[in-house]
Every structure is written in C-alpha cells, then in structure tokens.
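First, one chain by itself in structure tokens, the form predicted on its own.
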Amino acid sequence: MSDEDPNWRVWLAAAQDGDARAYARLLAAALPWLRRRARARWPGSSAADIEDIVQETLLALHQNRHLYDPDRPAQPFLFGIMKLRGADVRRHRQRHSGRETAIDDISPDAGALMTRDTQEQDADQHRVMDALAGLGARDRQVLEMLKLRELSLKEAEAETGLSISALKVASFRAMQRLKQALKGGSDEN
C-alpha cells in the first residue's frame, strides 16, 4: 500500500471540504485499486460479491469521509473500510445462499423461474373461464361487460337496452351460476 498516489490524500481532505471534482478524482483512481485489492483479498468470490464489496465500499467511504484524517495515507482508509464491508457482504451472501438461486445457473425457459403464486392464479384464471364458457349467452355477456370490462350499469344498458335493474339481477343470477359451477368444478378434481 505504500504505492500510494500522493494525490489521493490531498483528493479526500479537498473531498470533506466539499470538493466534488476532487472527490470524483479520487473515485475513478481509487475504484480499480479497490477492484483489484477485493480480488486478491476475496479469491473464491464471484465477480457480482466482488462488485457488490467495492459499491458497498464506495458507499461507506460516502458516508464516513469525514472520519479520514488527512495527516495519514488514504489507501489503508480505504482497505479498512472494504474489509469491514466485504466481511458484511459475504456473512449476508452466506446466509441467504440456502434460499437462493443465482439467476444465471436457470436457463431463461425453465419452468423454476415462474413462481408458485403465478401458477395457481393461472390455474384459478382458466377453472374460471372454463366455468364462463359453460354459462349461457346471457349470462356471459353480462358479467363480460360487469365484470370483466367493468361498464358502469348505465354503459352496459344502453349497450344491451336491458335496464339496470334488470341488469342487477342479471348479474347476481349469473354470479350465482358461475360460483355453482365453479363449485361443481372443485368437486371433481
């Protein structure tokens, strides 16, 4: 570390003062020195820990800029600060690792990638269109435009000429036939 630019001292210190071009000086020489000293530290990471480790670096060393001393070299600040994350970063990879699956190990079609929720409201989306195909004409066609393209009842009467308490009780009777197939459904599976 003591191969360090001396720029980097003077770079943090004008960085508290409130600097942004010396701070962003100090980010793009510092980002692939961290790079490279995550690498070496961390060997058997992944490219994303790695990244991970140096964002989560860049941010801390955000955050507690104030807390560098400008009297002392800013690499080993630096290495501090990516050691204490990096360490937080891997304990949270290591405890989530047995509820996760990297993306890149599933193939884009397999069916892993679709999840439980999906598939049963898939399941429930075709039990219910099945059970609105086996309803009759007039019962499919007021809930289609109840329901489903949710008319008010005065849009659905001027497009039926059905009055609207006619179309109430339409509606319910045909809520009624739906919800007995729909049990009738469930029975025989």
The other form holds:
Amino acid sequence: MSDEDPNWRVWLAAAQDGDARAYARLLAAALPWLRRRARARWPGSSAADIEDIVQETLLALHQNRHLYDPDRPAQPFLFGIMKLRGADVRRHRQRHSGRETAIDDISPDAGALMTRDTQEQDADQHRVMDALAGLGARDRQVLEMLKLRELSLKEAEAETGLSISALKVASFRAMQRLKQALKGGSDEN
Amino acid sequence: MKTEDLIAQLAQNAKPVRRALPPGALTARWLLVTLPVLAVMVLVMGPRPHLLALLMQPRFATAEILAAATTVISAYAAFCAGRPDEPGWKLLMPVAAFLLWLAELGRQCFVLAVQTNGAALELHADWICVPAIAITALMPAVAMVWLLRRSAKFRTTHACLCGAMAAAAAAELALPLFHAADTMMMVLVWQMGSVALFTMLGALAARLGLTALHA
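Structure of the form predicted in complex with the partner chain (previous: the form predicted on its own):
Zooming out: every chain and molecule, the one shown earlier first.
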C-alpha cells in the first residue's frame, strides 16, 4: 500500500469539505483498486460477491468519511473499510445460505420442494373430494356407503332399501362417473 | 445497480462533514470528564485515613498505576475500535493491561498469603464493592458512549467492551482510595469481579445506547 497516489488523500480531504468533483475522482480511481484488493483477499468469491463487497465498501466510505484523518494515507482507510464490510457481507451470506435453496435446476415435482410429508396425499384427497362433490346425490350416497364407510352390500341394502344387484350396478356406474370426473380434472390441469 | 452509477450518485451527495476527533484527543476529553468525577466520588465517600502514606507504599502504588494504565489504554482502544484504519492489535491492548494488573494483584495476594500464613486468602461477603464500582463507573460510561457516538461506526461491540472496561477500571482506580478491602483475596474476588461484571453489563448497555443514538 506504499505506492499510494498522493492525490487520494487530497481528494478524500476535499470530499470531507464537500468537493463533489474531488470525491468523484477519488471513487473512480479507487474502484479498480478496490476490486483488485477484494479479489486478492477473497479469491473464492464469485464476481457478483466481489462487486457487492465493493459497493458496500463505497457506501460505508460515504457514510463514514468524517472518520478519515487527512494526515494519514487514504488507502489503509479504504482497505480497512473493505475488510470490515467485506467480512460482514460474507458472514451475512454464510448465515443465510443454510436456509436458502436454489430452485432453478429442480423439477417442479421433486421431493425437495415438499413442505409437508403428507403434501401429495393431501392434494390427492382434495381432488377426490372435489370429484365426489360433482357427482349426483345417488352416486355420492352409494360411494360413501360402500367405498368410504366400507359397509357390506347387506348393510347398504338395509340402509337404502335397494336390492343387492341394484347396489352393485349403482356402485359400478358411480365409480365410472368418478373416474371420468377425476380424468376430466387432471386434463384441465 | 451498477457500481459506476453508485459512484455518480455518491459524488452528487458529497455534503461537507465535520471531521471526527482522533482517538488520542477523544481519550483526553474522556479523561477530562472522568477524573473530576472520580475525585468527587472519593471526596463524597470520604478518603481513607493516611491516604498519602498509603500511596507511597509500593504495593498500593503499583496496583493504582496498573489500574490507571488499564483505564487509559482501554479508553484509547475504545476510540480506535471504530476507526477502519486502526490495526486490530490495538483492540487487544486492554486485555493485556487487565491481565498484567490481575497478575500483579495475584502476585501480591500470593506474597501476602505466604507472609501472613494464609490470612490474606480469607474471603467473606463485601457487597459494597458492586454498587460502588457501578455508581463510580456510571458517569465515565455515559461520557464514553457520548464520545463514541460519532466514531464507533465499525467494530462497535469491541468499542463498547473496551469503553466499559475503561469505565470499570477508572472506578476501581478510585475505589481503594475510599474503601479498604480486608484481604488481598477480597480485592481479587470482589473488586476485580465487580470490574469484570461491570465490563460485561456495561458493554451490553453501551451497545444498546449507541444503537439508539445511531438510529
């Protein structure tokens, strides 16, 4: 850091006094230097991360330029800000990376996107209930007795007054209509 | 946002700023507030009898000098902590000073224990040390937070820890001038324990205070 351009401390001191042109010169001159130093300090970081660190450094410099002592060189001041802010940025990234998953490369039906163990089962149940609601009252009654409550044909006969053969025919037809309704529902999706 | 655009925006907002005082000047200002507070505290609580003679004793004087050194070094480190261009080793100076001070008290305790056949190791409750340290350190701690408000923009937690240690060490510098501990073990456990306790709690309070001032 001994090869510092002597203009840097002049520009930074002028920036403290509100000289916008000197400030712009300093920031423009410091930008490639900061990028180079950031890449050297954090060689494993992506280009986007390096740019984030440089931007955070520039913002922190702007907010804390009153801390600069014009009797001292400017580069250690800038590098000190970058070290501290860069560490903050990286710490923040690491803290959040454990809770983040990149979903661009995951297919929509992948298990990684499940938020609950019963998610698929719940979705299937919901579809069946929707299809049932679309059937006639007789079909719903027959399916509910024979398929959901799992009554025997004799018990269903006693409850509805229909004959066993009529119940078998009604159950077969209700199942056909339910399958049709489910098929229609999936076609729509 | 592109970095070049950010630079253009920052340059447009280059308003004049008031330069922060360097750490040495801030330390001097803090001492200007703290030393009169300590003097008033000693006068209010009543100085110990034969205080001048006591200060001439090498054992007592050494402990006081080390307390004063820890106070000044910790305050200086607190004001350095917020500066990005100050090296990290300066933040460790208070730890070294405190350990040296503690080691000297430990050495004195050991020597006295040998000389008095263990009497210096006697320990009993001396609750007065805790509020005495807290009350004496309160004003220096408030002054520290006030002076840190513009300079502790980086490594704020370090600044608060060093600042709280400076205030606690200042209180411990004054405490032996108005309160006599019965044994050296009492000094080590109650007085230095109070310093450690105030440093921890004071740092926490200072962190909250600075956050409120920065908001």
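We call the rigid core whatever largest set of C-alpha positions still superposes within 1.5 Å between the two forms. Residue numbers count along the first chain shown, from 1. Please read these numbers as outputs of a predicted model, since none were measured by experiment.
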Quiz item: When you overlay the rigid core, is the Cα of A15 off by 2 Å or more between these two forms?
Solution: no
Quiz item: So with the core overlaid, does the Cα of R39 end up 2 Å or more away between these two forms?
Solution: no
Quiz item: Does superposing the core leave D69 with a CA shift of 2 Å or more between these two forms?
Solution: no
